[in-house]
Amino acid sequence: MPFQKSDDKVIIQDGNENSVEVYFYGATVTSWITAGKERLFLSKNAILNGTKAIRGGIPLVFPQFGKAEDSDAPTAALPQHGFARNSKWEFLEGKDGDNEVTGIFGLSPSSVPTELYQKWPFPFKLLYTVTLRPQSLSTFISVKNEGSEAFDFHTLLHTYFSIPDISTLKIHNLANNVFIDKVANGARDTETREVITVNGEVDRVYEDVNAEAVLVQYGDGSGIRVKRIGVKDVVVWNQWEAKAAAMSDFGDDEYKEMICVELGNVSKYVHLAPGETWEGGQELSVI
(Lines of atoms letter the chains of each structure in order from A and count residues from 1; the text may use other names and numbers.)
(Lines give C-alpha, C1' and ligand atoms only; values in the text may rest on other atoms or scores of the structure.)
Protein backbone atom coordinates (compact mmCIF):
# COMPACT_ATOMS: atom_id res chain seq x y z
CA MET A 1 0.00 0.00 0.00
CA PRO A 2 1.40 3.43 -0.92
CA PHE A 3 -0.13 5.10 2.17
CA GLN A 4 0.55 3.96 5.73
CA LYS A 5 -1.56 6.13 8.02
CA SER A 6 -1.30 6.22 11.82
CA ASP A 7 -2.68 8.57 14.46
CA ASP A 8 -0.01 11.21 14.00
CA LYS A 9 1.42 10.81 10.49
CA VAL A 10 1.25 9.22 7.08
CA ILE A 11 4.09 7.52 5.21
CA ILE A 12 3.86 7.68 1.43
CA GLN A 13 5.77 5.04 -0.53
CA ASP A 14 6.19 4.27 -4.22
CA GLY A 15 6.92 0.55 -3.85
CA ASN A 16 10.64 0.94 -4.41
CA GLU A 17 13.20 2.57 -2.09
CA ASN A 18 11.49 5.95 -2.06
CA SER A 19 9.26 7.38 0.65
CA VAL A 20 8.12 10.58 2.33
CA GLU A 21 6.82 10.93 5.89
CA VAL A 22 4.39 13.71 6.83
CA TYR A 23 3.25 14.49 10.38
CA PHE A 24 -0.27 15.90 10.66
CA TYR A 25 1.06 18.42 13.16
CA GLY A 26 2.09 21.26 10.88
CA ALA A 27 1.76 19.01 7.81
CA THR A 28 5.50 18.78 8.38
CA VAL A 29 7.46 16.56 6.02
CA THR A 30 10.00 14.91 8.32
CA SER A 31 11.64 12.41 5.97
CA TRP A 32 12.30 12.08 2.25
CA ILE A 33 14.17 8.96 1.20
CA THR A 34 15.33 8.27 -2.35
CA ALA A 35 17.42 5.27 -3.35
CA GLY A 36 17.53 4.33 0.32
CA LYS A 37 19.14 7.66 1.35
CA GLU A 38 17.63 10.29 3.66
CA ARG A 39 17.66 13.73 2.04
CA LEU A 40 16.17 15.87 4.83
CA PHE A 41 17.55 16.78 8.23
CA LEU A 42 15.53 16.10 11.38
CA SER A 43 17.12 16.94 14.71
CA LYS A 44 17.66 14.06 17.10
CA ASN A 45 16.05 16.34 19.71
CA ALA A 46 13.03 17.28 17.60
CA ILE A 47 9.74 17.22 19.52
CA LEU A 48 7.19 15.10 17.68
CA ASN A 49 4.28 15.04 20.13
CA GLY A 50 2.47 18.12 18.86
CA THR A 51 3.56 20.52 21.60
CA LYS A 52 6.13 22.44 19.56
CA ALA A 53 6.94 23.06 15.90
CA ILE A 54 9.06 20.22 14.54
CA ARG A 55 12.76 21.05 14.27
CA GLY A 56 13.67 19.80 10.81
CA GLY A 57 12.13 18.45 7.64
CA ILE A 58 9.94 21.00 5.86
CA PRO A 59 7.97 23.14 8.32
CA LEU A 60 5.34 25.39 6.73
CA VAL A 61 5.35 29.12 7.44
CA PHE A 62 2.00 30.98 7.21
CA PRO A 63 0.76 33.72 7.46
CA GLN A 64 3.84 35.48 8.91
CA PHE A 65 7.55 34.91 8.37
CA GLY A 66 9.49 35.56 11.56
CA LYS A 67 7.89 38.30 13.62
CA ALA A 68 6.14 41.20 11.90
CA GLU A 69 8.38 44.27 11.79
CA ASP A 70 5.39 46.64 11.79
CA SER A 71 3.57 46.56 15.14
CA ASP A 72 0.39 47.64 13.34
CA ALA A 73 0.46 44.77 10.83
CA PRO A 74 -2.51 42.38 11.06
CA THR A 75 -0.03 39.55 11.74
CA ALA A 76 1.85 41.44 14.48
CA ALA A 77 0.34 39.47 17.38
CA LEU A 78 1.22 36.08 15.89
CA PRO A 79 4.17 34.03 17.14
CA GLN A 80 7.31 33.44 15.12
CA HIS A 81 6.44 32.02 11.67
CA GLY A 82 2.67 32.14 12.19
CA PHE A 83 0.41 29.19 13.01
CA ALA A 84 0.45 26.68 10.13
CA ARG A 85 3.36 24.73 11.62
CA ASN A 86 1.62 24.63 15.03
CA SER A 87 -1.76 23.35 13.82
CA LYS A 88 -3.02 19.84 13.16
CA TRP A 89 -3.75 19.36 9.47
CA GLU A 90 -6.15 16.87 7.91
CA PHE A 91 -5.04 14.20 5.45
CA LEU A 92 -7.63 14.72 2.73
CA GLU A 93 -6.66 12.37 -0.06
CA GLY A 94 -4.03 10.03 -1.42
CA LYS A 95 -3.47 9.45 -5.13
CA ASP A 96 -1.44 6.61 -6.63
CA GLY A 97 -0.58 7.61 -10.21
CA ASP A 98 1.85 6.64 -12.93
CA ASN A 99 5.37 7.00 -11.53
CA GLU A 100 4.20 9.24 -8.67
CA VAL A 101 2.31 9.13 -5.39
CA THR A 102 0.57 12.19 -3.93
CA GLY A 103 -0.80 13.12 -0.54
CA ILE A 104 -3.07 16.16 -0.08
CA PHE A 105 -3.46 17.88 3.29
CA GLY A 106 -5.78 20.66 4.38
CA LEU A 107 -6.00 23.33 7.06
CA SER A 108 -8.95 25.60 7.87
CA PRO A 109 -9.59 27.99 10.79
CA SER A 110 -11.41 25.33 12.81
CA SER A 111 -8.15 23.36 13.08
CA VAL A 112 -6.00 26.29 14.21
CA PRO A 113 -5.58 26.66 17.98
CA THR A 114 -8.18 29.22 19.08
CA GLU A 115 -5.67 31.47 20.85
CA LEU A 116 -3.67 31.75 17.62
CA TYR A 117 -6.54 32.19 15.16
CA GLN A 118 -7.99 35.00 17.28
CA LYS A 119 -4.82 36.94 16.57
CA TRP A 120 -5.39 36.76 12.78
CA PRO A 121 -9.12 36.01 12.31
CA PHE A 122 -9.39 35.86 8.51
CA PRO A 123 -11.35 33.02 6.85
CA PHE A 124 -8.96 30.94 4.72
CA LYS A 125 -8.32 27.47 3.33
CA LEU A 126 -4.88 25.95 2.88
CA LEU A 127 -4.15 22.91 0.74
CA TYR A 128 -0.73 21.26 0.81
CA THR A 129 0.17 18.79 -1.93
CA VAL A 130 3.14 16.45 -1.48
CA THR A 131 4.15 14.41 -4.54
CA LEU A 132 6.79 11.67 -4.44
CA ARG A 133 8.58 10.56 -7.63
CA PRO A 134 11.60 8.27 -8.03
CA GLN A 135 14.16 11.10 -7.98
CA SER A 136 12.18 14.10 -6.76
CA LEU A 137 9.78 15.52 -4.20
CA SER A 138 7.33 18.34 -4.93
CA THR A 139 5.61 20.34 -2.21
CA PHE A 140 2.98 22.94 -3.12
CA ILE A 141 0.76 25.12 -1.00
CA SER A 142 -2.40 26.90 -2.07
CA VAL A 143 -4.02 29.70 -0.07
CA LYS A 144 -7.67 30.64 -0.63
CA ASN A 145 -9.30 33.71 0.84
CA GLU A 146 -12.75 32.52 1.92
CA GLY A 147 -13.75 35.78 3.57
CA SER A 148 -15.31 39.07 2.50
CA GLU A 149 -12.19 41.21 2.87
CA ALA A 150 -8.67 41.00 1.51
CA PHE A 151 -5.74 39.83 3.59
CA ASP A 152 -1.95 39.86 3.30
CA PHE A 153 0.31 36.93 4.11
CA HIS A 154 3.77 35.41 3.93
CA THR A 155 4.40 31.76 3.20
CA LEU A 156 7.58 29.69 3.15
CA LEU A 157 8.75 26.09 2.79
CA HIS A 158 11.37 26.01 5.55
CA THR A 159 13.36 23.06 4.15
CA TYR A 160 16.17 21.54 6.22
CA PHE A 161 18.57 19.54 4.04
CA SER A 162 20.74 16.79 5.47
CA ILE A 163 24.33 17.35 4.41
CA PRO A 164 27.52 15.32 4.98
CA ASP A 165 29.63 18.26 6.19
CA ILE A 166 28.91 22.00 6.31
CA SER A 167 32.58 22.71 5.52
CA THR A 168 32.26 21.23 2.03
CA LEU A 169 28.82 22.62 1.19
CA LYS A 170 28.39 24.80 -1.91
CA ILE A 171 25.27 26.74 -2.90
CA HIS A 172 24.97 27.89 -6.52
CA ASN A 173 22.79 30.31 -8.53
CA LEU A 174 22.24 33.14 -6.06
CA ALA A 175 24.84 35.54 -7.48
CA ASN A 176 23.73 39.10 -8.31
CA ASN A 177 20.62 38.90 -6.12
CA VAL A 178 19.83 41.49 -3.46
CA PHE A 179 19.54 40.03 0.04
CA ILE A 180 18.57 41.10 3.54
CA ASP A 181 21.24 40.03 6.02
CA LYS A 182 19.55 39.35 9.36
CA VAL A 183 22.88 38.62 11.02
CA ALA A 184 23.91 42.19 10.12
CA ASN A 185 20.76 43.78 11.60
CA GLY A 186 18.81 43.67 8.35
CA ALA A 187 21.43 45.32 6.15
CA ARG A 188 20.78 45.05 2.41
CA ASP A 189 23.51 43.96 0.01
CA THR A 190 24.03 42.18 -3.30
CA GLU A 191 25.45 38.68 -3.49
CA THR A 192 28.73 38.72 -5.43
CA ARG A 193 29.75 35.09 -4.96
CA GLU A 194 29.07 32.56 -7.70
CA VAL A 195 29.49 29.81 -5.12
CA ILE A 196 28.30 30.37 -1.55
CA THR A 197 30.02 28.55 1.29
CA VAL A 198 29.09 28.62 4.98
CA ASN A 199 31.66 29.07 7.75
CA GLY A 200 29.58 30.90 10.36
CA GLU A 201 26.05 31.94 11.17
CA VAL A 202 24.03 32.80 8.06
CA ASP A 203 20.48 34.17 7.87
CA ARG A 204 19.79 35.82 4.52
CA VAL A 205 16.62 36.53 2.57
CA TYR A 206 17.37 36.72 -1.15
CA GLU A 207 14.65 38.81 -2.79
CA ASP A 208 13.03 38.22 -6.20
CA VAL A 209 15.63 35.62 -7.11
CA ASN A 210 16.51 35.56 -10.81
CA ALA A 211 17.47 31.89 -11.17
CA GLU A 212 14.77 29.26 -11.62
CA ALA A 213 16.59 26.85 -9.31
CA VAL A 214 19.19 26.87 -6.56
CA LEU A 215 21.73 24.07 -6.42
CA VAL A 216 22.70 22.66 -3.02
CA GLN A 217 25.92 20.73 -3.67
CA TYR A 218 27.85 18.43 -1.33
CA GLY A 219 31.57 17.74 -1.23
CA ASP A 220 31.33 14.68 -3.46
CA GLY A 221 29.50 16.61 -6.20
CA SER A 222 26.05 15.21 -5.45
CA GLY A 223 23.24 17.33 -4.13
CA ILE A 224 19.72 18.67 -4.56
CA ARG A 225 18.28 21.00 -7.19
CA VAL A 226 15.73 23.29 -5.54
CA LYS A 227 13.35 24.66 -8.17
CA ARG A 228 11.07 27.63 -7.51
CA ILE A 229 7.51 27.43 -8.79
CA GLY A 230 5.35 30.49 -8.22
CA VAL A 231 7.50 31.87 -5.38
CA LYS A 232 10.06 34.70 -5.44
CA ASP A 233 12.38 34.54 -2.45
CA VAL A 234 15.07 32.19 -1.13
CA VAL A 235 16.20 32.09 2.50
CA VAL A 236 19.56 30.55 3.44
CA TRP A 237 19.94 29.76 7.15
CA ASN A 238 22.30 28.01 9.51
CA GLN A 239 22.29 29.08 13.17
CA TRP A 240 25.89 27.94 13.82
CA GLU A 241 27.49 26.90 17.07
CA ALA A 242 26.32 29.36 19.73
CA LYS A 243 22.67 29.45 18.75
CA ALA A 244 22.57 25.69 18.19
CA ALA A 245 23.78 25.16 21.76
CA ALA A 246 20.96 27.39 23.04
CA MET A 247 18.21 25.39 21.32
CA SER A 248 16.62 22.70 23.48
CA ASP A 249 15.27 20.84 20.44
CA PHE A 250 18.55 20.85 18.50
CA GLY A 251 21.80 18.98 19.10
CA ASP A 252 24.82 21.15 19.93
CA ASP A 253 26.84 19.96 16.92
CA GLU A 254 24.01 19.30 14.47
CA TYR A 255 24.56 22.63 12.71
CA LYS A 256 27.41 20.85 10.88
CA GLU A 257 24.91 18.39 9.36
CA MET A 258 22.25 20.71 7.94
CA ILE A 259 21.51 23.72 5.80
CA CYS A 260 18.18 25.42 5.31
CA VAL A 261 17.41 26.60 1.78
CA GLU A 262 13.86 27.87 2.00
CA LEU A 263 11.56 28.97 -0.81
CA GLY A 264 8.60 31.30 -0.45
CA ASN A 265 7.26 34.85 -0.53
CA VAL A 266 8.54 36.62 2.58
CA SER A 267 10.25 39.87 1.56
CA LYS A 268 6.84 41.30 0.64
CA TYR A 269 3.35 40.27 1.66
CA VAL A 270 1.09 38.55 -0.85
CA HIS A 271 -2.21 40.45 -1.16
CA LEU A 272 -5.19 38.15 -1.63
CA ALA A 273 -8.63 39.50 -2.48
CA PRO A 274 -11.85 37.77 -1.36
CA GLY A 275 -12.43 34.53 -3.25
CA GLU A 276 -8.95 34.48 -4.79
CA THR A 277 -6.43 31.63 -4.54
CA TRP A 278 -2.64 31.85 -4.56
CA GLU A 279 -0.39 28.85 -5.30
CA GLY A 280 3.32 28.24 -5.07
CA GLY A 281 5.89 25.63 -4.14
CA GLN A 282 9.06 23.79 -4.93
CA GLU A 283 10.43 20.75 -6.69
CA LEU A 284 13.42 19.04 -5.08
CA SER A 285 15.42 16.82 -7.43
CA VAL A 286 18.39 14.60 -6.66
CA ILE A 287 21.49 15.29 -8.75
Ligand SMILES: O=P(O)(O)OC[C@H]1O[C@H](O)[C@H](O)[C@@H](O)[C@@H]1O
Second form
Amino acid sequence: MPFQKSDDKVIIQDGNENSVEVYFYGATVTSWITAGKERLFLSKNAILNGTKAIRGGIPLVFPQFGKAEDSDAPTAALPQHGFARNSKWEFLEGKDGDNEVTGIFGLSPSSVPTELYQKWPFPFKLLYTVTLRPQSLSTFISVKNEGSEAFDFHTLLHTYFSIPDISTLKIHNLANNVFIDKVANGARDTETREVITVNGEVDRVYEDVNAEAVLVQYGDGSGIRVKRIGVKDVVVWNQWEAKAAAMSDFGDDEYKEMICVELGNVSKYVHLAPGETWEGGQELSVI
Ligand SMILES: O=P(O)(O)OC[C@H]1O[C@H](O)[C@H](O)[C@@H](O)[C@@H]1O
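What's the form predicted in complex with this ligand like, now that we've got the form predicted on its own?
Time for the whole complex; same chain goes first.
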Protein backbone atom coordinates (compact mmCIF):
# COMPACT_ATOMS: atom_id res chain seq x y z
CA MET A 1 0.00 0.00 0.00
CA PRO A 2 1.75 3.24 -1.04
CA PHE A 3 -0.53 5.42 1.17
CA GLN A 4 -0.83 4.68 4.88
CA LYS A 5 -3.29 7.14 6.30
CA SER A 6 -3.89 7.68 10.00
CA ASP A 7 -5.75 10.39 11.93
CA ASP A 8 -2.98 12.96 11.77
CA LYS A 9 -0.76 12.03 8.81
CA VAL A 10 -0.16 10.00 5.70
CA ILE A 11 2.99 8.00 4.94
CA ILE A 12 3.71 7.62 1.23
CA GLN A 13 6.00 4.73 0.25
CA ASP A 14 7.30 3.39 -3.03
CA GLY A 15 8.18 -0.09 -1.78
CA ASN A 16 11.91 0.53 -2.37
CA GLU A 17 13.11 2.00 0.93
CA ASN A 18 11.86 5.48 -0.08
CA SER A 19 9.13 7.23 1.86
CA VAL A 20 7.74 10.60 2.79
CA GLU A 21 5.57 11.45 5.81
CA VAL A 22 3.11 14.36 5.68
CA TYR A 23 1.17 15.69 8.68
CA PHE A 24 -2.22 17.14 7.78
CA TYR A 25 -1.41 19.95 10.20
CA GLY A 26 0.31 22.44 7.91
CA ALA A 27 0.68 19.74 5.20
CA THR A 28 4.09 19.58 6.84
CA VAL A 29 6.44 17.00 5.38
CA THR A 30 8.20 15.66 8.48
CA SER A 31 10.32 12.88 6.99
CA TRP A 32 11.85 12.03 3.64
CA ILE A 33 13.76 8.78 3.50
CA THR A 34 15.72 7.74 0.41
CA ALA A 35 17.71 4.54 0.24
CA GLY A 36 16.85 3.98 3.89
CA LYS A 37 18.36 7.33 5.02
CA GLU A 38 16.51 10.29 6.59
CA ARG A 39 17.19 13.53 4.71
CA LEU A 40 15.11 16.03 6.70
CA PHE A 41 15.60 17.37 10.19
CA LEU A 42 12.76 17.19 12.72
CA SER A 43 13.46 18.48 16.21
CA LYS A 44 13.19 15.97 19.04
CA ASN A 45 11.11 18.70 20.75
CA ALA A 46 8.81 19.36 17.78
CA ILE A 47 5.16 19.67 18.75
CA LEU A 48 3.10 17.37 16.54
CA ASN A 49 -0.36 17.74 18.09
CA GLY A 50 -1.52 20.71 16.02
CA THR A 51 -1.04 23.40 18.65
CA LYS A 52 2.13 24.95 17.16
CA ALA A 53 3.81 24.95 13.76
CA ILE A 54 5.98 21.84 13.42
CA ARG A 55 9.68 22.52 14.08
CA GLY A 56 11.35 20.74 11.22
CA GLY A 57 10.62 18.99 7.96
CA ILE A 58 9.07 21.36 5.40
CA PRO A 59 6.63 23.85 6.97
CA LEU A 60 4.77 25.95 4.39
CA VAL A 61 4.80 29.72 4.60
CA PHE A 62 1.70 31.49 3.19
CA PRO A 63 0.56 34.27 2.72
CA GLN A 64 3.25 36.21 4.68
CA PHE A 65 6.94 35.45 5.28
CA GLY A 66 8.09 36.67 8.68
CA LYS A 67 6.03 39.64 9.86
CA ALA A 68 4.91 42.21 7.31
CA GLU A 69 7.25 45.21 7.33
CA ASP A 70 4.55 47.61 6.21
CA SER A 71 1.87 48.01 8.86
CA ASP A 72 -0.63 48.90 6.11
CA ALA A 73 -0.04 45.65 4.19
CA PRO A 74 -3.15 43.44 4.07
CA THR A 75 -1.07 40.67 5.73
CA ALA A 76 0.11 42.93 8.58
CA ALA A 77 -2.18 41.45 11.23
CA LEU A 78 -1.09 37.86 10.54
CA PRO A 79 1.34 36.03 12.81
CA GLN A 80 4.89 35.25 11.62
CA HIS A 81 4.87 33.11 8.44
CA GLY A 82 1.10 33.35 7.95
CA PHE A 83 -1.43 30.60 8.56
CA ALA A 84 -0.81 27.69 6.15
CA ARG A 85 1.51 25.97 8.62
CA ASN A 86 -1.12 26.29 11.37
CA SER A 87 -4.08 24.94 9.42
CA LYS A 88 -5.28 21.38 8.98
CA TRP A 89 -5.09 20.46 5.30
CA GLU A 90 -7.09 17.82 3.46
CA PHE A 91 -5.48 14.82 1.81
CA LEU A 92 -7.25 15.05 -1.54
CA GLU A 93 -5.68 12.34 -3.65
CA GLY A 94 -2.93 9.75 -3.86
CA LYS A 95 -1.53 8.65 -7.22
CA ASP A 96 0.64 5.60 -7.69
CA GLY A 97 2.47 6.12 -10.99
CA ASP A 98 5.39 4.65 -12.89
CA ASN A 99 8.45 5.14 -10.70
CA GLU A 100 6.73 7.85 -8.62
CA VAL A 101 4.10 8.21 -5.92
CA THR A 102 2.23 11.48 -5.38
CA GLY A 103 0.08 12.90 -2.62
CA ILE A 104 -2.05 16.01 -3.22
CA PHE A 105 -3.20 18.16 -0.30
CA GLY A 106 -5.61 21.09 -0.29
CA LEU A 107 -6.36 24.10 1.88
CA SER A 108 -9.40 26.37 1.63
CA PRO A 109 -10.47 29.23 3.92
CA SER A 110 -12.97 26.99 5.75
CA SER A 111 -10.03 24.95 7.14
CA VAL A 112 -8.01 27.95 8.34
CA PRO A 113 -8.57 28.78 12.04
CA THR A 114 -11.21 31.54 12.03
CA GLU A 115 -9.17 33.96 14.14
CA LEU A 116 -6.37 33.75 11.55
CA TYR A 117 -8.48 33.87 8.39
CA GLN A 118 -10.35 36.96 9.56
CA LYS A 119 -7.02 38.80 9.58
CA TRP A 120 -6.59 38.13 5.83
CA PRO A 121 -10.06 37.31 4.47
CA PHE A 122 -9.33 36.67 0.78
CA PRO A 123 -10.94 33.67 -0.96
CA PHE A 124 -8.19 31.29 -2.11
CA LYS A 125 -7.44 27.65 -2.81
CA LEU A 126 -4.04 26.10 -2.13
CA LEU A 127 -2.93 22.78 -3.54
CA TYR A 128 0.26 21.10 -2.38
CA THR A 129 1.67 18.27 -4.48
CA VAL A 130 4.31 15.99 -2.97
CA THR A 131 5.98 13.54 -5.37
CA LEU A 132 8.36 10.83 -4.27
CA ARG A 133 10.77 9.33 -6.79
CA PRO A 134 13.68 6.95 -6.11
CA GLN A 135 16.29 9.73 -5.75
CA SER A 136 14.17 12.82 -5.29
CA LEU A 137 11.27 14.58 -3.63
CA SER A 138 9.31 17.34 -5.34
CA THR A 139 7.04 19.69 -3.47
CA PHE A 140 4.86 22.18 -5.36
CA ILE A 141 2.38 24.79 -4.26
CA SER A 142 -0.37 26.24 -6.36
CA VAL A 143 -2.30 29.28 -5.22
CA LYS A 144 -5.62 30.21 -6.82
CA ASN A 145 -7.40 33.50 -6.24
CA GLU A 146 -11.05 32.51 -5.92
CA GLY A 147 -12.26 36.00 -5.08
CA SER A 148 -13.23 39.09 -7.03
CA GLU A 149 -10.29 41.29 -6.00
CA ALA A 150 -6.54 40.79 -6.42
CA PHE A 151 -4.39 39.79 -3.46
CA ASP A 152 -0.64 39.77 -2.69
CA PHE A 153 1.13 36.87 -1.02
CA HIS A 154 4.47 35.36 -0.09
CA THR A 155 5.06 31.65 -0.09
CA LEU A 156 8.03 29.54 0.95
CA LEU A 157 9.04 25.91 1.42
CA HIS A 158 10.83 26.20 4.76
CA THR A 159 12.96 23.06 4.40
CA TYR A 160 15.04 21.84 7.35
CA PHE A 161 17.80 19.51 6.12
CA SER A 162 19.33 16.94 8.41
CA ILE A 163 23.10 17.32 8.23
CA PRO A 164 25.87 15.30 9.89
CA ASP A 165 27.79 18.32 11.21
CA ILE A 166 27.36 22.07 10.66
CA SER A 167 31.15 22.55 10.82
CA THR A 168 31.66 20.60 7.57
CA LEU A 169 28.62 21.96 5.70
CA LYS A 170 29.10 23.71 2.36
CA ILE A 171 26.43 25.58 0.42
CA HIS A 172 27.18 26.17 -3.25
CA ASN A 173 25.71 28.35 -6.03
CA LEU A 174 24.65 31.48 -4.17
CA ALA A 175 27.61 33.67 -5.24
CA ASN A 176 26.87 37.04 -6.86
CA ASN A 177 23.34 37.32 -5.48
CA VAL A 178 22.05 40.23 -3.46
CA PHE A 179 20.88 39.25 0.01
CA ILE A 180 19.08 40.84 2.93
CA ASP A 181 20.93 40.05 6.14
CA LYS A 182 18.30 39.68 8.87
CA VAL A 183 21.05 39.24 11.48
CA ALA A 184 22.41 42.70 10.50
CA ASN A 185 19.05 44.52 10.79
CA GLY A 186 18.11 43.90 7.18
CA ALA A 187 21.29 45.30 5.60
CA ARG A 188 21.66 44.51 1.89
CA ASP A 189 24.88 43.07 0.51
CA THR A 190 26.12 40.87 -2.31
CA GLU A 191 27.35 37.35 -1.71
CA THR A 192 30.97 37.00 -2.81
CA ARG A 193 31.63 33.46 -1.60
CA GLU A 194 31.50 30.55 -4.02
CA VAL A 195 31.21 28.21 -1.06
CA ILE A 196 29.23 29.28 2.01
CA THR A 197 30.14 27.80 5.37
CA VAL A 198 28.23 28.40 8.59
CA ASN A 199 29.95 29.13 11.90
CA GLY A 200 27.47 31.43 13.60
CA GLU A 201 23.90 32.64 13.34
CA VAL A 202 22.79 33.08 9.73
CA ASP A 203 19.46 34.43 8.48
CA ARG A 204 19.71 35.67 4.89
CA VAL A 205 17.22 36.17 2.12
CA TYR A 206 18.96 35.82 -1.26
CA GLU A 207 16.83 37.67 -3.77
CA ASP A 208 15.95 36.55 -7.25
CA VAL A 209 18.84 34.10 -7.35
CA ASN A 210 20.66 33.34 -10.58
CA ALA A 211 21.44 29.61 -10.24
CA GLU A 212 18.82 27.02 -11.03
CA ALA A 213 19.84 24.93 -8.02
CA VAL A 214 21.59 25.35 -4.69
CA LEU A 215 23.79 22.50 -3.48
CA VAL A 216 23.77 21.56 0.19
CA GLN A 217 26.88 19.45 0.64
CA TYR A 218 28.10 17.50 3.67
CA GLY A 219 31.67 16.74 4.73
CA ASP A 220 31.76 13.41 2.89
CA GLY A 221 30.75 15.05 -0.41
CA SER A 222 27.16 13.77 -0.37
CA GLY A 223 24.21 16.09 -0.02
CA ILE A 224 21.08 17.44 -1.67
CA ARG A 225 20.54 19.47 -4.82
CA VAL A 226 17.77 21.98 -4.19
CA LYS A 227 16.28 23.01 -7.50
CA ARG A 228 14.06 26.05 -7.94
CA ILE A 229 11.01 25.66 -10.11
CA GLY A 230 9.09 28.90 -10.63
CA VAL A 231 10.32 30.45 -7.36
CA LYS A 232 12.91 33.20 -7.04
CA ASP A 233 14.35 33.58 -3.55
CA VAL A 234 16.46 31.39 -1.26
CA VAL A 235 16.57 31.83 2.52
CA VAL A 236 19.45 30.34 4.51
CA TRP A 237 18.83 30.03 8.24
CA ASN A 238 20.60 28.55 11.25
CA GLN A 239 19.69 30.10 14.59
CA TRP A 240 22.94 28.98 16.28
CA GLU A 241 23.51 28.38 19.98
CA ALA A 242 21.88 31.26 21.88
CA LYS A 243 18.68 31.38 19.83
CA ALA A 244 18.45 27.57 19.87
CA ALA A 245 18.60 27.63 23.67
CA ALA A 246 15.76 30.15 23.75
CA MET A 247 13.42 28.02 21.58
CA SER A 248 11.09 25.74 23.51
CA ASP A 249 10.52 23.35 20.61
CA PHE A 250 14.17 22.90 19.61
CA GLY A 251 16.97 21.00 21.36
CA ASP A 252 19.88 23.11 22.63
CA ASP A 253 22.49 21.33 20.48
CA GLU A 254 20.34 20.57 17.46
CA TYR A 255 21.56 23.61 15.53
CA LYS A 256 24.67 21.53 14.74
CA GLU A 257 22.54 18.95 12.92
CA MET A 258 20.42 21.11 10.66
CA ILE A 259 20.39 23.84 8.05
CA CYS A 260 17.36 25.52 6.56
CA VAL A 261 17.59 26.26 2.85
CA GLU A 262 14.19 27.63 1.94
CA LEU A 263 12.86 28.33 -1.54
CA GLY A 264 10.02 30.68 -2.30
CA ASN A 265 8.89 34.17 -3.23
CA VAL A 266 9.36 36.34 -0.17
CA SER A 267 11.38 39.42 -1.08
CA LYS A 268 8.46 40.73 -3.15
CA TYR A 269 4.80 39.85 -2.97
CA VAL A 270 3.26 37.82 -5.77
CA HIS A 271 0.27 39.76 -7.10
CA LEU A 272 -2.58 37.46 -8.06
CA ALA A 273 -5.58 38.72 -10.01
CA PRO A 274 -9.06 37.23 -9.52
CA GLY A 275 -9.36 33.78 -11.08
CA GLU A 276 -5.58 33.46 -11.63
CA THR A 277 -3.37 30.61 -10.41
CA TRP A 278 0.30 30.81 -9.44
CA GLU A 279 2.50 27.70 -9.20
CA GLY A 280 6.00 27.08 -7.89
CA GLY A 281 8.07 24.65 -5.92
CA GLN A 282 11.25 22.67 -5.53
CA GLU A 283 12.88 19.42 -6.45
CA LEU A 284 15.22 17.94 -3.88
CA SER A 285 17.56 15.29 -5.23
CA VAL A 286 20.29 13.25 -3.65
CA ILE A 287 23.87 13.94 -4.79
O1 LIG B 1 10.45 30.31 14.48
P2 LIG B 1 9.74 30.38 13.15
O3 LIG B 1 8.54 31.28 13.17
O4 LIG B 1 9.40 29.01 12.66
O5 LIG B 1 10.76 31.00 12.12
C6 LIG B 1 11.97 30.39 11.85
C7 LIG B 1 12.81 31.22 10.88
O8 LIG B 1 12.20 31.24 9.63
C9 LIG B 1 12.94 31.86 8.57
O10 LIG B 1 14.07 31.12 8.27
C11 LIG B 1 13.31 33.28 8.92
O12 LIG B 1 14.21 33.84 7.98
C13 LIG B 1 13.89 33.36 10.30
O14 LIG B 1 14.03 34.74 10.64
C15 LIG B 1 13.02 32.66 11.32
O16 LIG B 1 13.58 32.75 12.59
